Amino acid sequence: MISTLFRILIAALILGASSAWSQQPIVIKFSHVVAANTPKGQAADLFKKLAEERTAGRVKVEVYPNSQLYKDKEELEAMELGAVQMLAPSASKFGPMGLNAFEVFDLPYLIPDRVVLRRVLDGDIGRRLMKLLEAKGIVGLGFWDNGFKQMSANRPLHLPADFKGLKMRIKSSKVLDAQMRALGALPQVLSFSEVYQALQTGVVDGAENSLPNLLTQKFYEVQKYLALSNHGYDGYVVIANKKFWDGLPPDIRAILDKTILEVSAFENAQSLIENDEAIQKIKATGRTQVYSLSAEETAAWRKVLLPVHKSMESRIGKEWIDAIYKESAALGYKY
C-alpha cells in the first residue's frame, strides 16, 4: 500500500512539475543592430506587442536593440547556436554564409524604384530568395524595408573623382567592396556600432547609409556633406531559427506568421514615411550640407558603377540579375 501511494505522489508531483512547466512561456529573443525608433526597430517592437497580446502571454519576445547582444558578424553564429531566435540583417549578411544570390541587392542602380523593388520582393524573386535560406536552418518570415543609401563624407561627393583615395565604410560585401573601388574609394569593412566613432576619428572617411539610420546615429554629426545620390537599396531580412520555428505548437506558429505579415506591411509603410521626414529633419540640424545629384552627376556615376552588375555575375548568378533587370523592364525601366 505504500509502495503504491508513493508511486501515485511521485507521479502526481512529475505531472504537476510538466504542467507548470508547459505554462512557461516560449520566449524569443529578438536582435538587431540598429536604433529602436528606427523602422526596423518599430516594427520590432511591434511584433514583440502583437505577439504577447495574440498569444495571451503563452509567447515572450524579448527584443534587443542596437546590438546590445551580438554586432553585426556575431548576429547569425549567435542564432545558429540557439543563443537568439529571431534577426532582421540585411541581405549582404548571407553572402558570407554561401548565400551569394542575396547580395544581388547590394548592386548599384540594380533597383529604380520602390514599385520594382515591391514586385522583386513580393514577387516569384522574393519566394525562391527565401527558399535558399533553409539549407542553412533559417526560415526567411519576411523582407523589410530600410530604403534607398545616400553617400556621406566630408567632402563633398558630386563626381566618382571626388571619391578617390576616401576610406568609405562598407558591410562586409564582396559587391560593395567592388562599389566603391570602382568609385575611387578604399572600403573599410566595420561593424554597424562602430560606424560613428570611425567617422569622429577619421578611420573613415565616409559611408553609404540609409535615411533613417543616418539619422538615428547621428551620423550628420560627423559628416559634413549628404549626397542624395539613392545609388542602392538597404533593406532587411526577418529571419528565425529553423529549428526553432518548427518546433514551435502549430497554432503559435500560425498566429506568429500572420503577425510577422502584418507587421512587415507596417514597417514598409513606415520606412516609406521615416525616409522622407529624415531629409528635413536632418538638413534642420545644420551639421551637414545636403544636396542632390544633378541629372549629370547621376549619369557619371551610372557610367563607372552600372559594370559593377557584369563583374559579379560569377558571384552573385547572372540569372538573379537577369531576374530583376527582367522586373524593371516590364514597368519600362531602361539600364
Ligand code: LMR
Contents of the next structure:
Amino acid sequence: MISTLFRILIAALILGASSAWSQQPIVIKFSHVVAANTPKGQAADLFKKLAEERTAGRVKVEVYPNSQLYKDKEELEAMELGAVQMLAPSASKFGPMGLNAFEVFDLPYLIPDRVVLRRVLDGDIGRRLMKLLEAKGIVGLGFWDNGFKQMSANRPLHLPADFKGLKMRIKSSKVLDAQMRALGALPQVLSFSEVYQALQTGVVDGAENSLPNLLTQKFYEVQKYLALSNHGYDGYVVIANKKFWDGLPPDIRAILDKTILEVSAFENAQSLIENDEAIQKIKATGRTQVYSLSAEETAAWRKVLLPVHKSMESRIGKEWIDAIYKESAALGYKY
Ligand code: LMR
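Here we have the form predicted on its own; I need the corresponding form predicted together with the named molecule.
Next comes the full complex, and the chain you just saw is listed first.
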C-alpha cells in the first residue's frame, strides 16, 4: 500500500516537474554588432516579435545589438560553444574559421548589381555555400543584405594614388586585405565596434562600409570625405548553432524556418530603401563631403582592383569565382 502511494507520489512529482519544465520557453540569444535601426537590426527585432507571437511564447528571442554581447570574432566562437544560438555576421567574417569560399563576396567589382546578387544567393551557389557551414556545426538560415560598400577617409579618394599610405580598416578577410593593398593602402583588421574610435583617434585613416552602417555608427562625424564607390558588396549570413536548431521540437523549428524566410524578404527590401535614404541623411548632416566617382575614376579603380580576383583564386577556390562570373554573364555583364 505504502509503496503504491509512494510510486504515485513520485510519478506525480515527475509529471509536475516535467510539465513545469516544458513550460520554460526555449531561449534564443541573437547577437549582432550593428545598431538596432539598421536593416539587420530591424530584421532581428522583427524575427523576435514574430517568433514569440507564432510560438505563443514557447520561444523567447533575446536580441543583443551593437556588440553588446560579443564582438565580431567572439560571436562566432560563442556560437561554436553554444553560448549564443543565432547570429548574422557579414560573409567576410567566415574566412578565419576556414570557410574561405565566403570571401568571394569581398572581391571588388565581382557582384555588379542586386539582380546578379539574387541569382547567386537564391540559386545553386547560395545553397552550396550554406552547405559548407554544416561541417562547422552551423546551419545557414538565410542571406540578409547590407549593401554595396562605399569608401571614406579624411582626404578625398578619387584615384588609387589617393590611397597611398592610408591605413584603412578592414574586416577579417584576406581578400579585403588584398583589395586595400592593390589600392596602395595599408589594411588594418578591426572589429566593427572599434571602428569609430579608431577613425576618431587616427589609429586608421579610413574605412569602407555600407551606407546604413556609415549613418548609424556616425562615421561621418570622423570622416571628411565619402566616395560613393560601390566597389564591393557586403551581405550577411543568418546562422544558428546546428545542434541547437536540429534539437528544436519539429513544430517549433518549422515555424521558425518559415518566419526566417519572411523576415529575410523584409530585410532585403528594407536594406534597399535604407541604403538609398542613408545617402540623403548623411549629406544632410553636413559633416562629410559625399561625392560619386566619375566614369574615368571608376575605370582607374577597376584597373587596379580586378586583378585581385585572380590573385585570390587559390584562397577562395576558382570554381566559386567562375560560378559567379557565369551568373553575371547570363545577364550580359562583362568585367
Ligand atoms: C563590419 O564589420 O563592417 C560589418 O560587417 C558590420 C555589420 O555587421 O554590418
